[in-house]
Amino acid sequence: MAAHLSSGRVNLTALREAGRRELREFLDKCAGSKAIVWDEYLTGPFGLIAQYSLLKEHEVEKMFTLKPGRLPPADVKNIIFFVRPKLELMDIITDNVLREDRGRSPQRDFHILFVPRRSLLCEQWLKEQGVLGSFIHREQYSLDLIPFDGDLLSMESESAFKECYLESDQTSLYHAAKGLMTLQALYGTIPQIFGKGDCARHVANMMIRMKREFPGSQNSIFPVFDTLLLLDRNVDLLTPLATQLTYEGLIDEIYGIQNTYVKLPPEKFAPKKQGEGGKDLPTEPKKLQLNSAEELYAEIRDKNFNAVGSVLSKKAKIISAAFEERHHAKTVGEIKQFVSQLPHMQAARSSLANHTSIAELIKDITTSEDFFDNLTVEQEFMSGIDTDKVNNYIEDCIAQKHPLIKILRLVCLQSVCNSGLKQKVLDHYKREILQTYGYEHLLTLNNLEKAGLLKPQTGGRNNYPTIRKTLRLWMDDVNEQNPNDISYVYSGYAPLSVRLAQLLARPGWRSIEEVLKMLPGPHFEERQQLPTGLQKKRQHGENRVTLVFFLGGVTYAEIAALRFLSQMEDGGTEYIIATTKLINGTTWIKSLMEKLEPAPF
């Protein structure tokens, strides 16, 4: 079932096993029969930890989802909420709680379990509603890191970028340092840390402290990773505001990939039966997973979108030549090795038409005049052209109200390109969206400001150009089919984060000292002492491997220029991605987004 999450360089089916191993003895806790009741926006990430037979095996004969009233029947001794620590959600536990028909026999069982950590708030909330008593078991569960694939963990908390820069709430830098403790316990010691940013410090100097707090958790496995670098998502806000333009990246920005999963419009899939015409179409959305356990994915995943097509006509030639061998097989044994091989041409098959299917929906868009037009805008803004005045696109957008959120990522990414807005040209912006879009979203452009992605110029100096030269942001000839450098999976822009990945593998950032000093928050080197005997001899031409840990999201374009540089013939070094949240740029400046609910009366 999880054999893609042992397919790359570190084998993260341990990290998995130890989820599902936490989770098993948490269950056989509650002994008898069980219903577990769900806050709703656990199961994805669940899902990639422990299947339904897990549950199973262990009593849980029903499943619920969190909902005010009282809670549904079932013939179970315990009830188990799984929810995470907000107080909204106690108000409903406690509402279901309070409504349990106390004179039933026999009596259920309650038991919460607190994803990631329990939280004292909760407990006083549950306590001055009168139910705290009512619990037996009060445990946490530490989902910190979750394996999305075999080089990918995610620890999918949704407002940490939101919590960490206009909140200075720190929690979820709390728990990426926990869940680098949970690697290290696994995979040993990471002898260096580099990291870029504020949250990137204090995550380091967390993990130093809690190192020095428990002295025992000091193992003797040899080191995996040799190198861990931070960064922060602030260090670079450039990147997930411009469209992606990988397959993967574009079926995230259309139709966005949940834990794996894409719900995509049915009627392309429906199969084709002769002389049947339209009817019948089905209506429920395509739920398709996605990762590197289908071969032709983990192949196209990371490709240009321009690159796609190619792939998918040569595959289809490949599989119908397969299928013809049938006709040629003459003799029992050549028959027999046919049949052997049709389940995976089978697969194949299938997985083809579905690929087909979904690259046909994607250029439905990407040939679009909007889209066109949108990209051209970025792109210009991206190479340096027009930051600094009011853009003719933008303003057309806003006059024919396209939606908010398209408006919101081509303003910031124009003041992004532009070290901040002059004065008048954001005060104009601010001014048109307010009229055209209604002065709710007022605390929105607040929001963005305080996070750096919509603010004024100040200093009137524009380090953006500098930036861009100096790490070479911008490539004029990219080769989208055989690409040759990062900058491919934006056809032209590189992203920053994963520039700054690059050369610190080589040179070393004591060659861009002076660009690093122009980005916010601090850079560091830290070392880790490993005990006698593991210090890393390393073979001749064996790989470094370095985990990017990123604070407050990674999009899907990140990951695929992190996967071509590991996969370069003189690169020297293998990337493992970690990240607080994966992101794209309408699902980021969505949770920053925030309305002013008019007045009652």
Contents of the next structure:
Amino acid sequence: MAAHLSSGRVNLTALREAGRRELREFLDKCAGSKAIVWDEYLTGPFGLIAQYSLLKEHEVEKMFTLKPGRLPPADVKNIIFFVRPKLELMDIITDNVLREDRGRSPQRDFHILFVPRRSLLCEQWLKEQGVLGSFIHREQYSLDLIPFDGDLLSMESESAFKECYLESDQTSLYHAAKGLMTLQALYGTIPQIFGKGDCARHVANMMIRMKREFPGSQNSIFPVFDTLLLLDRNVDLLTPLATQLTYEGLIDEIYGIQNTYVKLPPEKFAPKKQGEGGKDLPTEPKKLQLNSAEELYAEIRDKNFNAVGSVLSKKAKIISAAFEERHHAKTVGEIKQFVSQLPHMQAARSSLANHTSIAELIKDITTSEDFFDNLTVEQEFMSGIDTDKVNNYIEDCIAQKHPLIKILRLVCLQSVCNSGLKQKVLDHYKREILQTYGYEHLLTLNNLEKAGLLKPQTGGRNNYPTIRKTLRLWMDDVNEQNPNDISYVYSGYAPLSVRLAQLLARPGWRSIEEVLKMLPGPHFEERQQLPTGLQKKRQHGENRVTLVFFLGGVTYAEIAALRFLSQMEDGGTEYIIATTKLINGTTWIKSLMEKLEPAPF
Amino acid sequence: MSRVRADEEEYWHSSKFRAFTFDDEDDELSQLKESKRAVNSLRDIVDDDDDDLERVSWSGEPVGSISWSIKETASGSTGSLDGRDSSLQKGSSSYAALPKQASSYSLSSLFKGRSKLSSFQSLSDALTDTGVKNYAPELRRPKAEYKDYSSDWSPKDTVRRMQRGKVCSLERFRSLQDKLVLLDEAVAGHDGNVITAVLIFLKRTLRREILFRELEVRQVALCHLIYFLRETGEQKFLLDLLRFLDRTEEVALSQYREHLNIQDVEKRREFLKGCIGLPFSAEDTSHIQDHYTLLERQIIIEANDRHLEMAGQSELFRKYPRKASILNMPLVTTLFYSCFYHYTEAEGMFSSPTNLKKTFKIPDKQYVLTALAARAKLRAWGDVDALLTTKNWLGYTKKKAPIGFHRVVEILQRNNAPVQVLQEYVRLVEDVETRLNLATKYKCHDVVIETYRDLKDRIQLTAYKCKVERGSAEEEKIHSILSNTQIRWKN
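Alternate state requested, the form predicted together with its partner chain (shown: the form predicted on its own):
Entire complex below, previous chain first.
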């Protein structure tokens, strides 16, 4: 079930086990039969920790989605709300509780499980509505870092970036620090901490403080991680804005991957049986799980999309050959052997069928004229061409009323690649956007300005060319098929964040002091003392393990770039990636947009 | 090893799967098609009754996953699941009695120090109060009720307890000094939950001026309070705070945001009117002003047009009923609407396109684009012509398109303009290559023929003969040009 979590250098199954254990403990507190009412957002992340079978073993008989109105009449002893600490959810819960039939017998007991933290604010809110007393257990479930894959952890906190950079609310950083303490408790103290950015500094400070305050957390586990690198998303605002060009990155850009699942248009996934064909074409989207448990996916997900087709066709050859073998099987023994391999071959075949279909879907889009035009403009900006004037393509897109998020991504990209736009250019874009999409988007534009994504150039200086050249962010001779540099993930652009990680490992940040000063926030190094005896004596040729924590989100393309560095023969470092949220340019910008519709209740 | 390879080699040359000889095939797309074909062809070979190695429902959700189960358990009150339920209930007592596994450790226990692992035992044991936490007192209970808890926690301990989810009384922090120490401790802990809780307490127990003054020098706490006020909708308190801090632009934006919560358009308009005087930046002020003016116009137009539509006397409204009201639509959408329904109105009318253009200083380019799209949709080709015709002071007319004629062609084509109309504008596309491309694509034969003639490209012109109909005027035209001895062909 979760074998893929232990396939990497660090066995993340232990983290998942710890999560499951805590869930069981809570469920057992509410004795008797139970129904869980889910904040829908949480079902995805929880699905990565536990399956329904685990809940059922602990007498969870019904599960519902949280919505206003009367709760369904399930005959259970306990009703447990699994929710994020959000006020609007408290209102729904209040409604549910108030409408509960007091006359029913036996009465049902209410409980709340806050994820990831209990919130005094929410409890205060419930109290004001007069329902706080209805809850017997009010607890928290610290689902801080959720294992997504053998080398990937995420907090799935969608508003972390907005909270940190727009609202200066550092709660998500506190959770990040707590998550890191949990990791250290399981995998040993991390001796070296590097960081860049204000949030990184905060998290490091909190970790050091927590360690001081709980001296007992000094543990005797041999450290698995050698280094922790904390990176602020606002140190590299550029990367998420560009369109990711790896296979997994494109799937996410186009269809959106949520908690390792993707929903795809069903047309390409025709029913299996010929006879049934056409009878009832599926209208529901096809849902697939994407992780390294699937051999083929693990092989292709981090490749540039242009290199995926050839791999798929090679696989097709191999599988066909394997199935052909049955003609050569003569003896009973041979047939038996063939049959024993069948399940594996069938799995491989269906995996190949799925990815061929997905690749076709993506190909339809990447070969479209508009995708090409959009990419051309992005690449011009990133390589420093014409970033200081109004761009024709962007104007055309506004005129044709392309989705607003697409426009905002491009304008922000231009702004970031020019260290801010000239006032006249900025005003022009703003006016066009407001006139075409509505004046109320003024609020969103202000948010983007506050986050530093869209701003007027101050001091008339553009630092980007210096940063680009020093960090070699733009590579003209990119090799998409057999890459020799991380820039393959964006077909030319090397993600700044990953370049910083790469340069930290070799030759060290001292070589780029000047550029680091141009990027926002402090950079720093901390050491955590290890008891003697736990200090690592490295075997010759053994790779270092670095945990890179992206505060404010990371894209699949950046993950691919780090995996590429892990696999480099002479790289010397393997990377584990942690983040507050897996993002792409669209979800990221969306999280910064002002919610324009009032809440539906 | 080499034998295997030889076998493989042989297979590829003898196989009936011809699709797989793509050694020299580079095109990605065809490769994809091939692997697809291969996969499909394999379906016939294997009977894949059971390829659900992991059981997966059609929606792809593994059977038994949480989100799948929500649907299942919520929907069916009958069926197999319930059967299982009842059996489960029978055994429920034994489940409750199951001993907990002792070997694994939980996340929270790492912090609570309750783990079975010895290395964690010392963890803050002193601070953990055992057993009572489920019945911890609520915030703001009468003082007497939690005597036991309010003993003597220092600000630091109080904050720590709160960080671990315990409820603490804050009432014993009476002096301003104590309260501020408490706040500073909370801020140092970085836990927004605790910071907010302390702020709620301070907000309740301190005078506004004092709270504001102290927060001014405590930026992190200040941000949390602003966020809290925004979340809980305490607009007035928020505005007072921002005003005190002299963050006038934020006051303005924060007030402006409120309009989104006003559903009634009249009230919304009034509200926006009130926003105009707020201290926005110069640039934003003009946007807010425009926002108000636009809504004001939309209200007038809407009332008028709804009446017209109901009366059923306007042919335009009968033929093209409105899909939605124009209220709260963006400016450009409003302009399109007015170009569609009110194109010929005099400038004095609020609903006339020229009036909108003038009032909102809509750039030429935007105006032409929108008007063109609207008139083309109505197939009013005469209006399109007039829109693109300018007269100079000598009275000569000339065609001009601020958006470029290639865009004009695109828009017309999207609205299924006849070739005769299209042709006229394709001819005006300046760039020869674009012109040829568009003309070929949209079968504007005359333009293609004339362009090749002007380019003196005999070969292309000859080749184009097969694209036109036999015996048509176009074919005739090509023949006559080709036989024209005056032309000096370049090839």
